[in-house]
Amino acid sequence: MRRAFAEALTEAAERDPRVIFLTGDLGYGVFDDFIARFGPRYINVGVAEAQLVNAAAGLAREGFRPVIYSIASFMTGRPFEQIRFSVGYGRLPVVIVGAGGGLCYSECGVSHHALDDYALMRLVPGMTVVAPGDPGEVRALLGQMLQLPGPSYIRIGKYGEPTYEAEAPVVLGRARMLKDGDRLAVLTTGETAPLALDALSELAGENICPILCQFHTLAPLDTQALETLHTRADTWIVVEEAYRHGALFSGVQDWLYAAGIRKRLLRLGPNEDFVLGNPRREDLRRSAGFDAPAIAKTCRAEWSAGKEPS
């Protein structure tokens, strides 16, 4: 994803001279092409996230389209006050990029874990919150975010993430149907989409065919997609690499409550607790029960049970 982001950023800067990139002393080697081609539009503010946000706000007020970049936990938690007031209050068109979101930097310890970034950014009025699942969605969504009149946040991974294909186009604010099916729906966001695709590939041999819908935009949430899923599946399984409060599960839950809809709604994702030590991301996903085998196991059980909404 990081390489796809760097390429998409460079292409955007080629098209629009207002695009300017600011980093918090990160991304060495990743943005060499951007620096070589657009040197004056590259600013490294150092390890100073609050200043990073304030500088971007000032540039946005002068007509630029700033893109600011740091590790997701540092980019959202440390300068949250500046994001709220300097960017959010003025509805300024700043693109905020959180690299290595979720448990991507699991082995670096709690300071680098970003399981609350979606929740923090969704708290800012007018903030568009984007959670791509593969490099293709990163490329498609960044350009659309740069056309928004207000602020936006995107969480990206590192390198080597799998890509996937789907007939549905990548449109900001619109969920993507990755796999058609019936009876059961799996709702993913961010990098949980490839996990669910692996699970559904395993289940296909057992004639278990859930719907798979990727919500790459968390705010605004695609409620039209939820209405469609309501008519086609009685059980929904939300898979997310974030705390349950403020991410996809809570958004779906709020919509169901407001719409007065009863639905069997399950969640697979991290527990709401600090992760101590330096475990691998794969081990954390397995122990918390939201890796591909866990998704397949849950789908298998729900498909067999055929439970009514409760």
The other form holds:
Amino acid sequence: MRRAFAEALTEAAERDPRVIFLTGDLGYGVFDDFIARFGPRYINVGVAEAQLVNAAAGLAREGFRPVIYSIASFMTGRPFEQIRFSVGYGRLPVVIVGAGGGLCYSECGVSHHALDDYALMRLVPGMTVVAPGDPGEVRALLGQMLQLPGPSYIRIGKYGEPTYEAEAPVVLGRARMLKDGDRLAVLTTGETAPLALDALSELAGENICPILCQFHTLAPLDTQALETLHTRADTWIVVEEAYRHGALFSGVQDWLYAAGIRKRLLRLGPNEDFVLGNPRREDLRRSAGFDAPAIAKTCRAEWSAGKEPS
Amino acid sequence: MANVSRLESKARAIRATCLQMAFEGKEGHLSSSLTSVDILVVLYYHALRADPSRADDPHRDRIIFSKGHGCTSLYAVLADRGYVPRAALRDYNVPYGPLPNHPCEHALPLLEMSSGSLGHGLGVAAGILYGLRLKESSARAFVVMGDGECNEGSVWEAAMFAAAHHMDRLVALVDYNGMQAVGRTDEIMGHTSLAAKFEAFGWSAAVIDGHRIPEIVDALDRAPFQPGRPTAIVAKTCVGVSFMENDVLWHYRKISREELDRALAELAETPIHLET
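Take the protein just shown as the form predicted alone and give its structure as the form predicted together with its partner chain.
Every chain and every other molecule in the complex is listed next, the one we just looked at coming first.
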């Protein structure tokens, strides 16, 4: 994802002279090509996230399209005030990039875990919140974010994530159908999409065919897609690598409540706690019950439950 | 050349206007406002290269009033200088009006940014200057800050950034009135050496009397003091109304009719929006 991001950024900067990149002293070697091509349009502000955001706000006021970059935990919670006040209140078109989001840096400890980034960014009025699931979505969404009139946030991962194909194009603000099916819907966001795809290929041999819908945009939430899913599936399983408050599950829950719809809604994801012990990400996903086997197991149980005569 | 006596007379009228606005708007922060008056008068009448009739001129000098709570002085100067109608001053602190008690760019679009949350102006100004440099503009940026505001870590992140990028078109004016919300600045955060702090961060700095117009004029005329370095002007200030001096209460206190009359009599000036 990081490679895809750096390449998409360079392409965007090539097309649009207003694009300018600021980092909080991260991304060693990742942006060498960008630096070589665009010189002063690359700024390393140092380990100073408040200034990272405020400098971007100033640049946006002068008509530039700043893209700011740090590790997701340091990019969101730490300068939240600058994001809220200088960028959000000003309704400025700053693209905020949280690298290594979720539990990407699980082995680095709580300081580097970012399970609250989506929630924090969704709290800022007017903020578009983007959660791509593979390098292809990163590539497609960054260019669209740079066209927005206001602020946006994107969580990206590290290197070497699996890519996937789907007929549905990647359109900012629109959920993306990755697999069609029926009765049961799996709703993913960010890097839980490839986990669900693995689970679904395991289930295909058992003739269990849930719908898989990837919400790569968390805000604004694609309520039209939710309406469609409502007519097609009675049970929804939300899978998210984020705390349960403020990400996809709570967004879906809010929508269901407001629409007066009663539906069986399950959530797979980490608990609301600090993750101690620096475990590996795969182990964490397993123990918290949202890895591919856990998704498959839940789908299997719901599929057969749905078959029973009512 | 600056017409010193004209600026001094402007400053007295602006002070009277702040008092009247605070009374009519039933809002505090009087001391924070009054201490900035001379700095703002010199900026708007002498230093700024900006035309009130062309507030969106891309080559205008930028000014950010970062200590937003002290905004009656800003509004009064803007009205006197012709950026906003004088009559608008009557609507200070009126809900949905153009002049809220913390400046809002959505209410008053000619502002470079909203303020009210401390510690943002300097960092945003540095971003603006970086952008101006990319656009090959020679416009400058002036930031009026409080000494209490300098408690904020983001001020010093911005100070490092500006020095690293050799922003000699950036001028920070610190209204060193010695008071913050709950006490004296030197007692609370040891802010007894702000100029030395800025110098240690790679700036050039000067300490001046923030009410002696020639000193303010001279400091602004001399900026940048050294090529390649941003400029910090630490202006020692006081409230300028005898019964409000050295009393942190006036950070909050709403002024009564009697106190207003007393203060206006002391200044012997008429608020600009009451002039006929």
